[in-house]
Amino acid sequence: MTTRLRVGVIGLGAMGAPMARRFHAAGWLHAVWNRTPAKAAALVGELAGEPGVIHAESPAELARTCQLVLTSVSADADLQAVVEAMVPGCHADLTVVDTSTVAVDTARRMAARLAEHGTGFLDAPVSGGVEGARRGSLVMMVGGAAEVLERVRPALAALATDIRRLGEVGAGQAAKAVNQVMAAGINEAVTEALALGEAAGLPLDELIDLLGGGAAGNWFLDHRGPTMVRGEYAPGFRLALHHKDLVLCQQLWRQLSGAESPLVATTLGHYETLMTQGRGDEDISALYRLKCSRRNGSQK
């Protein structure tokens, strides 16, 4: 019989609000806490019953009372500085799962830190956006020992539907780095290609869905094409985060192979047209505005 863990979230944006209501939902959730205490205080509003959820006064306390943290930040400053903020009340008993997109040098020092009261840690960055997190589908790429996965992956069911070790702390980031090395060529393909296509007067929605049947086919022609020829870029992973992760990405192909990336530094400069124009709020499709731009010199 499975034991059931006292599971903590640290973190409630986007991915880490829809993953804590996945394990309220399997009965897992024990307590929250987020830098803005309203956002931790709203979530245990909506969540109030059984299993009661304790919005936590400070990270101490909830890494105190939890037996499994996850992490989701937005940054590797924010992730050290959780950390820190947990040390005080971690203990042989506790799991960090840290979901959040860092360098593989961060989550190593991170493992480091928290050896030091007996802690285990996992990086466990995930794929598949807001919906995934939202459906209980997400991808989650795992670094980290075998037998700390194994106590907690249970929990860690109730978000992902294929969680896989690829290695010790650190392969988790490097798994991310080359899934979202992936997103930006998929990203700089579709929109471009629909360009292509709007620019011959094509029906865009029809021309989509045949092409999602053929060897072009891909989830993101399937879900962001539709909306990004209407013009609707509402954020599923914003385009200021995918900057942020391409950032890493290229510091970690240079530290490798002493190179970089032409497809990472052509994103990259894409990007940053787009938030010099304020978009980077927007979904990463919104490299559509930039291919119609070219074009037709307007934005959609």
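In this text, all values refer to a predicted model and were calculated from it rather than measured experimentally. Numbering follows the first chain given and starts at 1. First, how it differs from the form predicted in complex with a further copy of the same chain.
- The hinge separating the two rigid parts that rotate between the two forms falls at A174, chosen from A174, G212, A42, R151.
To test you: the structure above is the form predicted alone. What is the structure of the form predicted in complex with a further copy of the same chain?
Shown below: the chain alone.
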């Protein structure tokens, strides 16, 4: 029988809260902490009962009482702040699993900082979005020591159907970067092509259905094609977040090759135009607006 680890969650946003709920439903959740305390208090209230969930006073207290701390924050600086705040409570029986999307270098620095206290670290960015977090069907891209992963894998199985180790610390973030670059290029491909179809006066729903079954078929066309051509851009995946991730991808490209990725640079430029127009909270498929407006001068 698996001994249950005591699990803490830091960062109860759009992804962190449903992951905490999944841990609780599976009997693993011990404590939570959030920068805005009201969010943590609300979740603790929601999950009241036997066993209850502790609202930790600080990241250090949470670290002290847990064996696995999962972090889900927005940006590199947030992760660094949270890890520093955990340090006074860190111990050798603790593993920190960061599901945020941050730079490869940041992941490596966090691992080194925690190792000073004997605490293990895995970078474990996820894909599958809020829906995947709710259903426990995330894909988790893991970097770190294999034995550290095996120690916490039974708990992570409450969140993800595919937990894949891709190498040492940083490999998870590198894999996530590959995913985000591919997603950017596919967004460019699908919106450019459908804008051509729109300009040619083709029946776009028919066309999307038709192309989906062929060699140009892809998840994004199937799931975002029908909404984008109706002018619906509710996220999904927020454009400003993808922009943030692509900045990290571009940094990684520069580090590895000394040059930028032209494809990533193009998408960054397009997203910046849309963010200037106040579209940062829309789905990334709002790129279709730009592709159509380029042709007809209007804002579709």
